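Single chain ahead, written as structure tokens, the form predicted on its own.
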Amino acid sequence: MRVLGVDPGLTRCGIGVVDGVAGRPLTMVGVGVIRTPAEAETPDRLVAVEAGIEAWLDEHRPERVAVERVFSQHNVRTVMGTAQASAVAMLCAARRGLPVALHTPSEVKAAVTGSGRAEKDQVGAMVTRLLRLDAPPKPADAADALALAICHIWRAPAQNRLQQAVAAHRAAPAPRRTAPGRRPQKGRPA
């Protein structure tokens, strides 16, 4: 499976395409940043960011999109220009019909490194040594797209598995109930 993985950012928006399947060795395919300037008009740096992104689609052609689930922090303008590029790495995903999965930085951090509070340089390490790196991705932005296309890659079969019981469990035709306190008659469905 090859997923593309997207830390959001308006700034840097880091990006990493990772090779693989859950219990085998990871390659990685390719590891960047996506960069627009701070004085730049926040429509013009989104447009920067889809470029960007869509390059990446283009060259690496991947089969699925994980992208950093936006959670709420303390600076708001940060908050909304993440949730901002994330929304159009989600577009770009949607628009060529790839399943996305949102990840948040927890699960990113526990699936990779075995603790959901991990700091970056844990992350960075971590990412360096599952994927045989010589040296961790940098930025760290980089080294979190990689590490969200692992934590999917990792997670995405047990998630399909809990998807489909799911789904059965919902078109099984529902049981009759007997009223409380009566029984079945013989011969007649409950």
Given for the second form:
2 protein chains.
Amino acid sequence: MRVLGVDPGLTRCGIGVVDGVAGRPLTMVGVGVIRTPAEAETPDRLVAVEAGIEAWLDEHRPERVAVERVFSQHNVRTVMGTAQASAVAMLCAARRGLPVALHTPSEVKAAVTGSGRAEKDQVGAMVTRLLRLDAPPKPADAADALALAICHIWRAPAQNRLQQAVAAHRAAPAPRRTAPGRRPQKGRPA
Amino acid sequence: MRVLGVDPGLTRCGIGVVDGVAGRPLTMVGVGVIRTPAEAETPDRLVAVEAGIEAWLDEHRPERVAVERVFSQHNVRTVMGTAQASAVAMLCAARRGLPVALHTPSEVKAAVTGSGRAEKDQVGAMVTRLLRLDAPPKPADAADALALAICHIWRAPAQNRLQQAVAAHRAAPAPRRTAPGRRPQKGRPA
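Next, give the form predicted together with another copy of the chain, keeping in mind that what was shown is the form predicted on its own.
Every component of the complex follows; first up is the chain already shown.
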């Protein structure tokens, strides 16, 4: 399975492509950063991010795309750019019919380091080890994009089973539902 | 000037097209809403929003696009969808080389009602009056998109003058800058 990971951002959008399956050694196919000038207008920056992601998709033909899930708890200004860049990444992938998965930063950290609260350096070190690189990819956004791709390769089997279970459940005739608190309680007086 | 206004959203993305210039009666060219199913995955919803906006741009060929500026103070879940849909709107416009302007909700309300804190109904009523419609456009997202377009037509002359002033300032040779706090202070001992 070839996965393209995207650590979304307008100033630096990390991109990492990894080949592999869960339980086997992984291979880095490519890593880089799409940069757009901070002084440019947001619409033009989004066009540049789109062109960059399209070029990566064209060159590496991934089967799946993993994008960092954005929360709005953080810095107001930063989070908007991140949300907008992630929208462009999702759009580019979905337009090609590629499945898109979103992973939270803590899911990614937990996948590669064992701790959802790991520091940036630790993520970089584990990415270096898992992909047998000579040095941690720079900047951190590039390493994070590779970590996202690794996280997705490792979580995909579990996610697929879950999705199949949900699909099977939806396809099955719905069971009669009883409203919460109104379930008849056996052995107790009403 | 023909302006396409976008009130961004994933569930309902309002679109309104208005012809006019500041100081002259305005004409509504079209109004509508792009809807995407809440149960669909976000990447697929973004593809549907993109297709919808492209269709509006193709049909009405606006010269400018006005998009509501998104803030992240509001509901976390909603604001992400709004930010993502607004990114798609900006992307579609900028890809065609159309100038994109962002206006805050209070700028829009102030432009059409005179108050930045006006209620939805008041915006709808003024849009109806200004465009000489028989009834307020429904849903509110459609009326808001028209209000955005009106706001942009009215603010554009002032914004253009501002942009020209900024461009002229940037083109001029930069003055020598002194770091704050390190300015030589005359008449005081160092």
